[in-house]
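One chain follows as structure tokens, the form predicted on its own.
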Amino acid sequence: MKKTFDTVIIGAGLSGLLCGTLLSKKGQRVCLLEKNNNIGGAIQTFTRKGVTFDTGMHFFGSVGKGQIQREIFKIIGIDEKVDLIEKKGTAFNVIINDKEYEIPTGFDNFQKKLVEYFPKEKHSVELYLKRIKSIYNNLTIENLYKGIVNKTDLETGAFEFIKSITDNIDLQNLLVFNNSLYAGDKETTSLYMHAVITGSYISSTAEFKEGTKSFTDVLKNEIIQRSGVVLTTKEVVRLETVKDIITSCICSDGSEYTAENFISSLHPSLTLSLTDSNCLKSIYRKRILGLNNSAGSFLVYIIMKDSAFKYNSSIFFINNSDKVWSSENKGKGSFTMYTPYSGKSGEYAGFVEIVRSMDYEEVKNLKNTRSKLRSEEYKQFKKDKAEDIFEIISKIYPNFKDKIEEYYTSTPLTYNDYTGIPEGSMYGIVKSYKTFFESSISVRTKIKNLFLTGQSINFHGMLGVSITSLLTCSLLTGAEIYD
């Protein structure tokens, strides 16, 4: 039996949910098809011993009054429905090769603190922040729709720019303190990407008070209340096409869904695998399939013993050497650590989450196995990686291991299992400033009613995915989505 909607969205991750909420607000009847039991995609949650862990998007920026993420929440119609905890004062603690720094939110506060650490580099700091603020402040809803962006910023390397304003290695390293949040790569990351993401976090940083499930539930409920449908265990395996349009999509259970338009929030290479339409030329397929994916992640989810570890609202970026770029350290001795507000109990943290970069090559030999069937060798591999991290943390927090009740780990293989993202990539397709336009992907496709969204299109994270969702939905409605 066919089921008909205005728009069918393949995948109920962050981008799919945002598109569904936006379009349903505009009066469309939408249907989201999610292959897993749970919605959320790369930000879905899981529960162990009564503790609910976020698998991704642990915190995000630009949530202050008038800032772009807040404005997008308003456009979606959920501004008053999301419960945020904004980080005040010191939002980040950075440790680079045993040197410790505090990073506050607010551009003025940030500049003052940098000059305090590097008084002889005052001019360099001013030059840096002037450029970062200029790029970040140019990122407005209006400019997005007009396509206003400085081509030079897209085709200039972040490291190239930083190196041009200062030869102080310590300052160079500190200026990319949060590069683990965007898989910062010395050889590929553009100044634009660095400025937009760093500027976003400097302007304001927040997390969901009750974790990401509270957010995905808000989006799901908005869709349902607006007559939309969100279905799980519905894996789309084929897109039926006639000439240059999709007529329906078929799920693995044989169910069929028709619509006027289709949005794929899957990784672009997975979308290509759903159709053999001649509209998607071989040269296009070859280009998409030839793009590099960003690194995956090794995550450690830790349940702490009662009243054993103090809650800290600050996010820790820890580098055990002065090699701070992902391409240099390969995640070894470099990781992010924080205590989620959702686990806070008085002055103590209920749990801790740790994220470090991990190349797919480290686990590639097990790519054809499934999560519950992997070897004891793999389990030992994960344990060794976690223990290495605990040793580093113990230098900052003595007896840290003794405060752990239990912990769980995941690798790029886990991400691949649950999201299908090739190589378990954490941040989608790499956008290189050296070949920016070659690595860019349009939300439009040559199939007239097939559109793309997600972190591989523009950039990742809450902000990147929100922006892409706005642009995708605007094409479907034929108007600026906020009209």
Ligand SMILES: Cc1cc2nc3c(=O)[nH]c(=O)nc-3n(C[C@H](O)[C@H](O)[C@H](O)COP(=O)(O)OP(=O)(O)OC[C@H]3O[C@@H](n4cnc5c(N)ncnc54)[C@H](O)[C@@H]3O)c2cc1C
The other form holds:
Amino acid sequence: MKKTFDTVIIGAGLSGLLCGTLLSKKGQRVCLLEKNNNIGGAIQTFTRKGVTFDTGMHFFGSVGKGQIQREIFKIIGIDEKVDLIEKKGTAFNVIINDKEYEIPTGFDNFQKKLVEYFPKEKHSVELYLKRIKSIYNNLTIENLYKGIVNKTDLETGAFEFIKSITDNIDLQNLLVFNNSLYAGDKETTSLYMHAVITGSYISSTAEFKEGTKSFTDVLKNEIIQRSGVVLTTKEVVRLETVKDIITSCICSDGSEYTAENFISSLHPSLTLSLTDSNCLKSIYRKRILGLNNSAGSFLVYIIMKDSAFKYNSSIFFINNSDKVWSSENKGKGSFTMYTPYSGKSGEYAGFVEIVRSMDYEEVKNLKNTRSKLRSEEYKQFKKDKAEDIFEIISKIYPNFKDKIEEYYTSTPLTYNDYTGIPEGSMYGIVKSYKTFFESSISVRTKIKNLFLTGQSINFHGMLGVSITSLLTCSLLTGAEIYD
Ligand SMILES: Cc1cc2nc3c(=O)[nH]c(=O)nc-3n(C[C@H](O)[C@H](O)[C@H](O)COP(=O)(O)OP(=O)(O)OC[C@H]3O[C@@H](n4cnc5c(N)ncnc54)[C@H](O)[C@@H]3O)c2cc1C
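Please show me the structure of the same protein in the form predicted together with the ligand, now that we have looked at it in the form predicted on its own.
Expanding to the full complex; the earlier chain stays at the top.
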């Protein structure tokens, strides 16, 4: 039997849930179709021995009063419903080789600290922050709505800009301290991406007090309370199209859903695989299928022994070489480590999470294997990777390994298995400053009632995905989505 809605949203990851909440708030009856048992996509959680781990949302920025992520939460109507823990004091510990830097949030604090570390570079630091602040401050709801973005910032390389500001290699490296959060690449990352993400985390940084599930639960409840539905184990396999209109979408179990409009939150290449409509011309398909994806990730989820490892609210960016750019050190150099607030027990950390960039090539040969049946060789490969990380951590925290109760790992294959994202990519399609417009994808498609959203459209992460969700939904409801 066909089920009819105002809008059907394919995928219930961050973007699908945000769009669902926004449209429900505007009075639409929405239906989310998610292929997995659980919602959340890249931000789903899993539980082992009573510990719930977050997979792809650890922290995010711009949550202070009047800052953009906070404003977006208000527009979505969830500002009062999400419980955040904001980082105070030192928010980031950056270790590059054996040098350690303590980085606070707040632009003024950040500037002061950088000048303390590099007194001779005071002028460079000021020039750098002036530009970063101006790009970041330009990112307002009003400007987004009007489509105001400075083309030069999109078409300038982050590294080019940093190099033009200072010759000091240590400072150059420190300025990209959190580039793993945007898969930083000297060759492709734009100044815009660098400035918006760095600016966002410097303005303020937070995590969910009770972990990501508390957030996805809020979004799901908002949808359900407004008579929407969020259905799991519903893999969309086909979009039925008549001329330039989608009439329904069909799931692998044969169920069919009709709606006035359809939003796909999938990676654009997966959306294309759902329809052979002539409206999506071969040149469009070829362009999208030819775009590169960001690297994947290797994660280590560690349950610590009772009262063995101190909780630290700061996020650690650890580099054991001066090759600090994500693309330079895939799987070998830097990683991020933190003790989630949701695992805090008194002064101790219940668990630790580690994220390191990882190339899909390393596991590509296992692409067609089933996760439970992967070989002993794969298990050993993951163990070796984890041990390598533990060894580096032991230089900072002696005997770290002895404090571990149990640990679990994931690779790009895991993300590919769970979310379907090609190559288990962490952040989806790469936006190169050299080919910015070729790698841009519109939220509109040539199929009149098919819209796109998700991390590959503009940019990734809580902020990027929230912004794109606003833009996608504004097309369906009119500009008043911003009211
Ligand atoms: C390891 C890691 C760490 C990260 N850390 C952070 C962080 O600290 N801060 C931050 O801001 N961002 C972080 N990110 C990025 C952030 O998690 C993503 O940008 C965001 O979650 C992507 O959301 P999405 O909705 O675009 O995609 P997805 O989460 O991939 O959602 C797509 C959904 O569609 C479903 N689906 C796929 N095919 C079908 C189908 N045929 N039918 C139905 N459903 C389907 C998938 O199962 C999935 O649920 C991290 C990402 C990773 C991988």
